[in-house]
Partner chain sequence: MTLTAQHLWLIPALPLLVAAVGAFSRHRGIALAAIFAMAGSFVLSCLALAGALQNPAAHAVFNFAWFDLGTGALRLGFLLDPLTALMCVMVTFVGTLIFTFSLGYMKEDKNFSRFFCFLSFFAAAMLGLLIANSLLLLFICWELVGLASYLLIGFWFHKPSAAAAAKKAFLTTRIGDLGLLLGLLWLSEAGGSLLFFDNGQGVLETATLAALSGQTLACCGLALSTAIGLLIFCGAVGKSGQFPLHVWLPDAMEGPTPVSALIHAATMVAAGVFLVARVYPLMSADAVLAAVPVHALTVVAFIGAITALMGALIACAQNDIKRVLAFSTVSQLGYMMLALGVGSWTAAIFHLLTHAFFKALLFLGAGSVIHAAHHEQDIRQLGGLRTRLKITFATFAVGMMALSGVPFLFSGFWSKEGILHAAHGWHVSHLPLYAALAAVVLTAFYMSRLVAETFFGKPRSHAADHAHENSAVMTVPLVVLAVCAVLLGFLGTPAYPWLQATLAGEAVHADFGHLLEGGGLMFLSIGLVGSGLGLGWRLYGKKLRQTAEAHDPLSTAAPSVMAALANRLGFDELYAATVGHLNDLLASLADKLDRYVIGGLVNFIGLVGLFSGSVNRQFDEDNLNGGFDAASDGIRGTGRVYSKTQTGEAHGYLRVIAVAFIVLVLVLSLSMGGAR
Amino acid sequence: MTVALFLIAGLMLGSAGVALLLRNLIHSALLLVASWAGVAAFYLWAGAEFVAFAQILVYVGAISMVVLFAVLLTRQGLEISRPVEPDAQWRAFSAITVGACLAAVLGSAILSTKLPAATATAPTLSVKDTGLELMNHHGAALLIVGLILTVALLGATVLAATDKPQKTEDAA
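Please output the structure of this chain alone, in the form predicted alone.
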């Protein structure tokens, strides 16, 4: 059981870390998809099947496609895709500082949390019951969010697909 958790954590952290280091946006977006799939695998490992399937549908399916379309539709040419030389030492220092601060905040929150007694039992709820509960009360909100994402994607397509006037040269 613990080996599976470490493999899942390695997949998530490794793909997210490599996505941060790459300069190619397409490769970074695809590695981000792998990281989101790792989160879904963690949910499956933890026994939250409905949340895992929602993670796959929403993040791995929909959000990753929106990110890929946005990257592909907004690239103007080779000038923009040329790699920019980063200030590597400053970026590394900033990343380590922010990571240490986040680890300190999370660590203090974990250590100060009082856990309930081991005799408490979790409610038994099947995936079907969870889905019915969510869709009965939050079905309209889910449809509205889907509509907003669709309109945003169509708007990005229209904005990125505007015709540019072509340069004409006089053959004199």
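What you are looking at is a predicted structure, and each value in this text was computed from that prediction instead of being measured. Numbering follows the first chain given and starts at 1. The term rigid core refers to the maximal set of C-alpha atoms that superpose within 1.5 Å between the two forms. Compared with the form predicted in complex with its partner chain:
After superposition on the rigid core, displacement of the C-alpha of A104 between these two forms amounts to 2 Å or more.
Fitting the two forms on the rigid core leaves the C-alpha of A9 displaced by under 2 angstroms between these two forms.
In the core-superposed comparison between these two forms, the C-alpha atom of L132 has shifted by at least 2 angstroms.
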Given for the second form:
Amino acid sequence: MTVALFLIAGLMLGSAGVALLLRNLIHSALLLVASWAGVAAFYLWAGAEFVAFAQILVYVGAISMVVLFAVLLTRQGLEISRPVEPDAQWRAFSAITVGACLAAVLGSAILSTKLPAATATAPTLSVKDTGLELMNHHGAALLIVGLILTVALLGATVLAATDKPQKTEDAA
Amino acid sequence: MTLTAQHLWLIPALPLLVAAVGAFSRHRGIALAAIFAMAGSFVLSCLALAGALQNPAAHAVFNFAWFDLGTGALRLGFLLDPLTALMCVMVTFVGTLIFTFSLGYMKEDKNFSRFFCFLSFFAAAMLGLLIANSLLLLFICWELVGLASYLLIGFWFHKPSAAAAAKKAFLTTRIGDLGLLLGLLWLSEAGGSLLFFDNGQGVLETATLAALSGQTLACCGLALSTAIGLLIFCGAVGKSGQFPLHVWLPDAMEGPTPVSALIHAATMVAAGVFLVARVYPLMSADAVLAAVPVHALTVVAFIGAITALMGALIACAQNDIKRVLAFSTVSQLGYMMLALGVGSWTAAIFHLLTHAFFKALLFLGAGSVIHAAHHEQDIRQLGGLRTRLKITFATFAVGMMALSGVPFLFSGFWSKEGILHAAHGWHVSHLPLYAALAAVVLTAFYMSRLVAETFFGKPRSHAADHAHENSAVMTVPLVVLAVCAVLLGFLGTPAYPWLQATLAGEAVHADFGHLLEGGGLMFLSIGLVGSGLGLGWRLYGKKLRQTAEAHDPLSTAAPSVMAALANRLGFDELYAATVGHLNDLLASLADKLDRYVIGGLVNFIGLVGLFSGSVNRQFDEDNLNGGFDAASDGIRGTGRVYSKTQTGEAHGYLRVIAVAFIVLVLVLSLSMGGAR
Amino acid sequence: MSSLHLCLLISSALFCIGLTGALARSNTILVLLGIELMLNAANINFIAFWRFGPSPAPASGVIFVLFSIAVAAAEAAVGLALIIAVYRHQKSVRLQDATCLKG
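Taking the form predicted alone as the starting point, write out the structure of the form predicted in complex with its partner chain.
Entire complex below, previous chain first.
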């Protein structure tokens, strides 16, 4: 049980950490997908199957595709060949410092907190129950989320669409 | 089956409906609708007449509250008596015929439907005027009639002369209407009501009349009823083209000829006579008083006499066929006023009715001539139409004889005899009678001149030479009117004065002994008519005009007199020199007042404003601005400092958030730890 | 140390990795992905408390995560579209180049 958790955590944290170290964007993106898959595995391990599959569908399936497209659309030359700027070094140092401080603070806070004991039996939640719950108690929220997604879709399309007349104007 | 006073509104409603539809449609079918509406109104008027004849002496009224005003209600009403009913029948009958004639006359006009819309609107307003039982309703319709007249005189508004004539007619009648309005207001104030008949409360009923004639004005000694009556008579003077407001009527001939026939000969101009006849009890209320300086009716009689003589004189020197008829109308309306003034209002209405028919006939005949001769109106250019326009000539001759008063057969003779008879019996003065007798000669003279110049001899222009008789739609109304112009006279002969008796609400007795009553006067007038006709024939008929340019025999004999008459005795110039000049003077005075007095005041106030503004600005610049400048400099400096923190770099923001979060957690855990 | 402690430690580690990435990297896409990681760490917390905590409403943790994922999807879509729009405008995906909101 705990072994599985450690394995999952290793996958999740390791791929995330390496992803943020690599200079190749494509590799970084693919490793982040692996990290999201690890999160999905964690959900499975914790018994929230429906959430796990939602995570796989949304992150591993959809967002990763969008990220890859964004990377390809914005690629300009090979980033590896670029020398590391001194500015970037300073920024990386400060970032690691802040991250480490936060990790220390959070870790000490968690470890010093007495958390209530776990329930005897793990809660079970069938997909049917989840559906009923969503439709009954959270119907309004579900509708609003649908609306948000639609608006986001439209907004993303509008933002990403090329502005033809302006381009000809620029050319002229 | 009869029409009661309550449903009298149906008579004007029919043409009004057509006018309303015509206002929104350009369909030519409006014309037929208008004719059928007039015919329908004619049938309704006949029913109303049948109702009125059941009890001629009664005044059937239907009064209703228009709207509440303060403590009382403004009341209007309908009145049904023989006068109303006969006038309605006349207007609708003549109207139907003239509408039909217009169908042919206006056939080529591109505003055909608009013309019929206006005509229907006029008919509705005129009929509304006739059925009114309230001076206010009468006044409203009176003004609507004036508006319709304005629209129709200016129907060919692209002609500058027509537009000017319309304006002149409107403004001139407005002068009279102002008097009518003042009289109306005064009557409302003094009499307490504007209803004619209202169960003893109306202004034409004994109680109010006695009250009105009982009061005397301090300033001039006139009875109150005289003053109000004279003001109301002002309206009639304007509308009926009486001296001195007659100048608009001849100019109104710029409108299409059917309009001249309907409005400016047969019906609307008679509205003034109708008005005086309607308020006749008010006008004559002062007759019982001996001590007043002047009676209202005396003024009416003298105005009528002057108008009758003057119109006839000017008519002798006009060369436009329609203008001759127009001045003839002025003259005949003068006759009617004369009859009213000398106390025989029934004779006036009788003459009004007969005149409506034969003058409509003459105008339509003139329209037929004009239409056939391609809009040539100058009688010097016409001539020889007798053989070319046979029906028109025959009917025009009937109208001419009716107007001239050819004895026994024609209606004009009988109605004119009634007026002369009444004038003879007037105890105040015989001057009006002499004026009327002179007008008789002149009328016969100018009519024979008109007929001789237009119909006899040789055609003196190309247009006259190629004239052809018009279609049946135009000739049939002429024939019908000619028949009426003959037959109508027998309604009011002295032997059987049905019309006069009915109007006065009396019983009728047939008595052929009366036929030659006042025989001397009758034979005198017959002689005068004969001499007028003979003189006309001698001057114009025996030696016919050969060319259009040939001199008029009278002009060669007395050039200055004829020139003055042709110039309409210079009334237009007189008014331009007096009223117009005065108006100009006042306007320039007002201009000076505006420019120098009021303008100076405005400029002075403006200068004061400018001065105080400059003082204010000086104060602002010296004292206030320093403080504001310092404050805004401070704000700008602070903003500059704070804007340094906004680097625009997302990394920086994120870092600040993270550090702040760490600090927050630390502070919280330390404080919680301390608490624990 | 209970499972709950372990899960929380894992999630905070993921959060810190995400934060460090977002702060360190200059490519805007990676900054966005770091923020996505932080969001995932929060979701892990929800599931951990749902699984191991004394939960009064049995489904609330799961439902919350579902909505969170939906909103994250919307955010990612709009964010990446923004990145493409900015790139088209500035010909660069470096976050420090986009400073036109500077005061």
